[in-house]
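Only one chain is given next, in structure tokens, and it is the form predicted on its own.
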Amino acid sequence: MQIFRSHHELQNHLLSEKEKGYSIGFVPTMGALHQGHISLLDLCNSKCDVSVVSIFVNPLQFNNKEDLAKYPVQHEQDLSLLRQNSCDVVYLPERNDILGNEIENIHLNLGDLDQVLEGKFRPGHFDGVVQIVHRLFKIIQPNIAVFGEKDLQQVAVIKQLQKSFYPDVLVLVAPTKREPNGLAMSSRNMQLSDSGKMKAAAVFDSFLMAKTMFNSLPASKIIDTVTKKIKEHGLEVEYVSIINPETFKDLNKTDKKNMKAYICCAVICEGVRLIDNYCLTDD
């Protein structure tokens, strides 16, 4: 496994790999890696010749400075985990290597996508994601990029970026990886106590309940029931919504028949903000 801190050196290395005819796969991360990230790397390795993982805590996507300060950083553990799981290249840049003079601010028209759910509760979040992923794509020029379904709305934003600027990059989406109790794997889980992790598992339990009710109850009633169940476990609820994943519009305002639907939520547990989603309809 090779580690690069300079994007110039990384680009030179990847250019030499491409000249050999190798395809490049890319997994962007903010570090604090777990088995969810490894599932993305596994998918990447299965689809390309050279896997690249970036580790960079993007300050532009945090609208809360305290949240940024608390975000876990554990580079040595991350590198060890990547070595054990067949990562070929790690891009671990200093802040200025990403945010220096070469960064190009772009405008991406997301329509209403950045006005609902995460966009509503985290103003500027998706613009920050777009700027850094654009920068990383421009540096790495991957053939394939892999993201996790847990960040469902972010994936939709990335697909907009891909269509507008990187039509030759194939964006793959890996299923959410969960703990045995159903809690979606997240770097933020490291900030929870054991009892907090048990409480947070109520989110997935409520999703399973929602799926059993989906065909018989209106979306508004399901949302009320899920919200009540989550709050009963001592969690603060920012939002619960049932949406069409193509438009992210609330199904309370549309016909849910013959339509794919996801339930999405953001909750606060022990001061830690967690997001999750789950498909309520059969594929």
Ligand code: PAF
Second form
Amino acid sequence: MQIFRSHHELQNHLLSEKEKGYSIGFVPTMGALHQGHISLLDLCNSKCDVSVVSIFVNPLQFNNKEDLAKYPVQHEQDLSLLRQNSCDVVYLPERNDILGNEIENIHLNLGDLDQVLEGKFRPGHFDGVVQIVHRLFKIIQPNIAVFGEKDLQQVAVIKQLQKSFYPDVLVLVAPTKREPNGLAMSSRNMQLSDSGKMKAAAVFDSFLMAKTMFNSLPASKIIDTVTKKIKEHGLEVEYVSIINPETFKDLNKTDKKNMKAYICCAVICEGVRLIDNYCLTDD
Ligand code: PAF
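Previous: the form predicted on its own; requested now: the form predicted in complex with the ligand:
Now the complete complex, all chains and molecules, led by this one.
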């Protein structure tokens, strides 16, 4: 596994790999890696000759300074996990190597996507994601890039970025990995105590309950029940929504019959903000 701190050196290396006819797969991360990230890397390795993982805690996507300051950083563990899981190349830049103004910002109109759920509760978050992924795509020029379904709205944003600016990159989405108790794997779980991890599992339990109610009850009733159940476990609820994943708008009655529907939520557990989502309809 080769580790690059300079994007120029990374680019030279990847250029020579491409000249040999190798395809490049890319998994962007903010580090503090877990089995969820490894499932993205596995998918990447199964589709491409050379896998590239980036590790960079992107300050542009944090609207809350405290949240950024406490984001877990553990490079040694991350590198050893990547080594054990057949990663070929790691890009681990210093702030200036990636955010220096060599690559210019782009403007991507996200429309309503930036006004609801994560867009509403974390102003500027998606623009920060767009700017960093744009820089990473520009440097790495991958054939495919893999993202996790746990960040469902981020996936929609990235697909818009891909369509507008990177039509040759294939974006793949890997399903959410969960702990045995249902808690969605996330780097932020490292900030929870054992009892916090147990409490946070109420989110998935309530999603399963929502699925059983989906065909018989209106969305508003399901949202109320889920919110109540999550709060009973001592979590704060920022939002619970049932949305049409094409538009991210609240599902309305006319949608309900033939549409896919996802339940999405953001909760606070022991001061840690967690998001999760679950498909309520069958494929
Ligand atoms: O999903 C993440 O970890 C981040 O949002 C990403 C895509 C690495 C951009 O910083």
